[in-house]
Structure formats: C-alpha cells, structure tokens
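One chain comes next, on its own, written out as structure tokens in the form predicted on its own.
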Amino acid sequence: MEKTINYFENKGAENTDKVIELVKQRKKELGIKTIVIASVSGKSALKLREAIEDVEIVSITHHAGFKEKGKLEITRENIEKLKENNITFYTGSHALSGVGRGISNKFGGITPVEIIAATLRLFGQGIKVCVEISIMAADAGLIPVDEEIIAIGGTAWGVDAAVVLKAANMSNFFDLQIKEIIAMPRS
C-alpha cells in the first residue's frame, strides 16, 4: 500500500482548510464514519461540518480553568451552533496531562503521562492532540474503539494535523493504534 502525507511548512491555523480537504478525501476513501476534532472555540468543528455532512463529528475542547480559573473558552453561542449542526460537543480534562500536570506544577518533576505527551510531540503538537482527544472522546463513550476514525488536532489555533487511528480508552492506552498520518507540519 502506498499513501502520501501532506507536510506543511508552518504550523497553525493557516493549514485548517487544507487539512479539512485532505480529511474529506481520506474519509471517503476509507468509509470513515466518525471524526473527532480539537476545537477550543468550536470554529474548526463548524468549518469541518460545512465541508463534510455525512459523518459523525465530535468536537473536543479542554477543561474549564485552562486559561482562566473556572471559565470555558468556548462561548454559549458557539456551543448552540455546534448542537444546531449536529456536532457532539465535549469538554474534559486533558488525557495526557490532567492531574499529573497539577502535580508537576506544584512539586516539580514530570509524570509518566507527561513523558508520553512529550514523546508524541516529537511528531508535533497537532499529532499529540489527535491522540489525546481520541482518548478523551473514547473515555466519554463518544467514539468507537473498535473501528478506525479520523482525529484532527492543531497547534494553538486552527488545525494542522490529522491521523487515521483506532482509539482506545485511557485504561488501555497502549491499545491505541495510529494507522496513518494524513497531514502534519514540518516545523
């Protein structure tokens, strides 16, 4: 089997449209039924829905307090737009940091989960995010763990990475399988 990977010169939001185009093509080729996307504001998830109508989309954002104590970064208005567009919305603690980061912040050092996250970042922040949101969605029961899905992640704003993977729950993390990299930044 021969497949191509799309590499971007730079990371970030400038790659969002191309990632969505590549995901749409790969979804069709593989018959993918579910896409999970990191979308803090909901905008990338809505853009994905505009491009692809015939797929289950799960939009993941991080926990309240990530930027400002006790507050989500997504607006109520955007949550309603996600619902209106038949996009499942989920907010939760990062699977690859969570309480571990709180321990490191308070006492120093690094936890094993943070080492896994740092290792995945060798492929870029977006690839790490793809794995992380897949675990979060699987743990919430929002995506299948017995079939291939597409996961879309990014670096700060927009999306710049996409993979085909078979998700796993946190308790079975090492059962997760990255099958293909669709796109990622080189930087």
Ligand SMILES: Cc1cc2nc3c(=O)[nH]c(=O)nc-3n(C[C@H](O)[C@H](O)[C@H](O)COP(=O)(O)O)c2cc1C
The other form holds:
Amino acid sequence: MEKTINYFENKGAENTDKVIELVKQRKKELGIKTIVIASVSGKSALKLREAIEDVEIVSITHHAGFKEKGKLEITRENIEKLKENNITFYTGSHALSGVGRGISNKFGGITPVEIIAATLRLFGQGIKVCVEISIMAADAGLIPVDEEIIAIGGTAWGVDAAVVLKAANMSNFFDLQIKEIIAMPRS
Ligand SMILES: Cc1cc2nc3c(=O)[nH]c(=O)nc-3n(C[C@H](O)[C@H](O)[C@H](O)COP(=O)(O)O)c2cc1C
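To complete the pair, please output the form predicted together with the ligand; the form predicted on its own was given just before.
Below is the entire complex, every chain and molecule, led by the chain shown above.
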C-alpha cells in the first residue's frame, strides 16, 4: 500500500497546525477513535479539539517536578479548559525515563529504558514522545491496546510528529507497533 508522510524542514511548534490537519485526515481515513497528545501546557490539545470534535482525546503533561521540584507546568485554568472541552487529562511518571533518570542523574551512566528513548530519538524527539505517551496512557487505562490510535508529540513546544500505532502496556513494551508515520521533522 502507498501512503504519504509529511516531512517538515524544521522541527518545532511552527508545525502544530499542519500536524493537526494531517491527523484529522488520517483519523477519517482509518476510522481512528482515540488520539493521545503530549501537551505540557494543554494548548496543543485544545487546538486539536478545535479541529476534531468526534474523537476521544487524551492529553498528557510533564510529570510534576520535571522543571521545578514538586510543581506541575500546566495551570489550573488550563486543566479546567481541557475538562470543559471533553479532553481527558493525565500526568504520571514518564515511561521512557522514569526512576532510571533518577539513577543516571545520581550515579551517572544510562539505564536500558533511557537507551530505548535515545534510540527512538533517531527519528526525532516527537516520535519518541509518541511512543512514550502511548505507554503512559495505556498504563493509566485511558487508551485501548487492541486497536489502532493516533499519537502526537513534538520538540519541547507545540507538535511536529504524529504516528498511527497500536499501544501496549509497559510490562509488554515491545508489543507496541508503530503502523504509520503521518508526519515528522527532517532536522
Ligand atoms: C511525557 C512527555 C515527554 C516529553 N518528552 C520530550 C522529549 O523528550 N523531548 C522533547 O523535545 N519534548 C518532549 N516533550 C514535549 C512534547 O513533545 C510536546 O512538544 C509538548 O508537550 C507540547 O506542549 P504544548 O501543547 O504546551 O506546546 C514531552 C512531553 C511530555 C508530556
């Protein structure tokens, strides 16, 4: 079968609107029912909802303490906006760093999970994020593991990558299947 992949010249937030447009098309083509998106502030998730009404959206933010000890980066106001827009909001330990990051921060070296993350980053930050948030959402029981979904990620802010995948729980990580790349940056 032939399918298209949209390659962005540059990574980053400037690609957000185009990713959402492409996701909308692919969702329609494949009859996708669930989309998981990485959205630290909630802004990209809200943009996605503006564009697509008839889909379950799960929005994942950074874990508390990612930037500042004990603090979430998303505001109360934006959490409320997500709820008002029927977007499921989730925050939890990052699947592809987790306690491993605590170990490597303190003792040096790298844990196997961080090697998985670094390997996925060969496709760019956004693709690695798509896989990570799918595991997190699956482990929270928020997305199915027996049907295809769309996952969206980016490089620090906004979104620049999207894939169709079948998710898995962390205990069966290698069952996760990336089916299609919808978009990714070339840089
Ligand atoms: C769990 C999680 C992990 C993330 N990991 C990375 C990462 O490793 N590298 C990166 O550039 N961005 C990372 N991000 C950022 C996202 O890919 C995305 O750009 C961001 O969540 C968009 O947020 P916004 O809607 O507030 O702009 C991560 C976000 C989340 C929620």
